[in-house]
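A single chain, nothing else alongside it, follows as structure tokens in the form predicted on its own.
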Amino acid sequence: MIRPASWGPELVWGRPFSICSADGKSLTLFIQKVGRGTSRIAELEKGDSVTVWGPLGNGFAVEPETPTLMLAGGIGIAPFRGYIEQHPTSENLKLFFAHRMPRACYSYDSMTATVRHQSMVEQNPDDLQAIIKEMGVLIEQYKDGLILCCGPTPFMRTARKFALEHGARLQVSLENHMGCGVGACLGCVCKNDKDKYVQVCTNGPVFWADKVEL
């Protein structure tokens, strides 16, 4: 979670972001402007002060010997950069990236040196159908491995559908709106498989796909 000092009382809550990369000395976030908060963050200049608290919640499973498929939709590519950098056997990883904006807008090309990779762009309805079809093929190929997904809810919902069909293990990273980040404000809750509400910030944001509603 980050909150610039310059916001004052105008914007009360901080904004949550996946950690794109961290090396102990620096923290990299990959941010898309979608509202007032992210627009104001984009206007920050070098030397401006921000409050940062985290990391919060959990992260994707790491199984070094398991073939692992990473499904990234748009800005959902953010957490996979750090995942790739920290993974002990990146040769077991494959990144599938579906996007709408030009690929140069993302950090995709900086992530693909050590992993197999594939990208598809969505510019019309036919592209979307091709992406959905390819996701189904890939998830079936990795049904005995580990599949990780981050992106828009419809993207993750499609991945969940295929994973359930093929009996694949799938984790999803939810991007619910968060306020406090510590489970107090209840702004980010979702329903789990027991029809109970759980806080995404403290119980997630990563969930096994069959244990949470999308």
The other form holds:
Amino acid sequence: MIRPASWGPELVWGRPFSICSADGKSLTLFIQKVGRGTSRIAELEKGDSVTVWGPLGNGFAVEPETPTLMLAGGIGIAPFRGYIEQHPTSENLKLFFAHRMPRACYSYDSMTATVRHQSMVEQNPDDLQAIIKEMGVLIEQYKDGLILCCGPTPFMRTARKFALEHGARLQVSLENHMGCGVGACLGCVCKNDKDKYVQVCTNGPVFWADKVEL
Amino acid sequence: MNMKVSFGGLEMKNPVMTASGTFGNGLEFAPYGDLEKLGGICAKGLSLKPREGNPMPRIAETPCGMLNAIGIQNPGVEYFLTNILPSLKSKDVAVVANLYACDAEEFGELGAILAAEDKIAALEVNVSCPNVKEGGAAFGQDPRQITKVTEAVKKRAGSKPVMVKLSPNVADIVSCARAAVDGGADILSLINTLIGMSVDIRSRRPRIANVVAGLSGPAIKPVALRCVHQVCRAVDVPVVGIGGIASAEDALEFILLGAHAVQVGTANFMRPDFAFSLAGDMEKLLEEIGAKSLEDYRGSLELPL
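For comparison with the form predicted on its own, please write out the form predicted together with its partner chain.
Then the entire complex follows, led off by the chain already shown.
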């Protein structure tokens, strides 16, 4: 969670972001302007103070020997940069990236040196259908491997549908409004496969796709 | 400066408590500070049986505040006693159990179970939750029900102080305060959230699945101060001030009006370490403004003639 000191009381919550990468001294975040908070964060300048608490919750599974497919939708590419950097066998990784804004907005090209990669842009309904079709093909290819997905909810829902059809192992990283980020306020819950509410901030944000409702 | 407080049978090393529903059971915030720096923790609202709470979305941010409609999601009292309370036993901090039930009898039953626990320092009776259909605010808006529920808990609370948490969503909070006192309340805590609403003009939907929700945060402090002021002048029972406290200055405003302690809620989300430093910050500020003691400062508001 990150909350700039300059917010005062006007914006109450911190904002939760995937950690894009960390080197022990600094954190890198990819942030897309979508609302009041992210717009204000975009106005920050060098030297401005922020309060940061975390890391919160869990992360994607790492299985060095398993062929692993990363499905990134738009800004959902953020956690995969650190994932690729820290993965012990990046030759086992493939990154599939579907996006709407120009690819340069996402630092995609800086992430693809050591992994197989493929990107598709969505500019019209035909593009969307092509992306969905390609996701289906890829998920079937990786049905005996590990599949990780982060992106808009419809994107993850599509991945989940294909994964369930093919019996593939899929993890999804959920996004939600968060009050505290530490599991206390119960504002960011989602339903699990037992029809019980679980906190996204501490039980997730990463869940096995067959264990959570989307 | 001595920051110890003793009121209504509750003793704490300082007047800072965390408000129910905003601090989990304390342990969630333990990585961000020393729980023993708090005077007290009001645990997440408990019911006899587990409750799933309301559908999503449950929270929305508003200018200087937030809306929530969690709906008292909790694992039930037995789970709390078996799996959570033992972890708090070794901590030198007053643990206040917050009770929610659907009728007076159930409130009494829950009170009896919790009062039997040594570690529970007091019972906070929630007659003011705006987010549940049964009970909740319906009790808190009817003085006769407030008296009945308070009596039911007090009767079975043994020596444990009973604190009644009041709703601001009433025409006359003083009559609600008096009703709680009539029922035997040892302490009053106020205020719970204000009923509010937020809508999305694009999707044309409410931002909260429950449609209406409880507003908290700095936005509600003036309302909370007004309520505390009115109640402190009307009843002799000690008051705990709640509502939008996000600085030592905010907290001292409530003390100045006569509150014996304060509860910090939404500010725990603004900074997870906020509550831990508040008592120290209040102490420094009291010294800075030349107060002789916390006791001396309390209720020293000068009103125009």
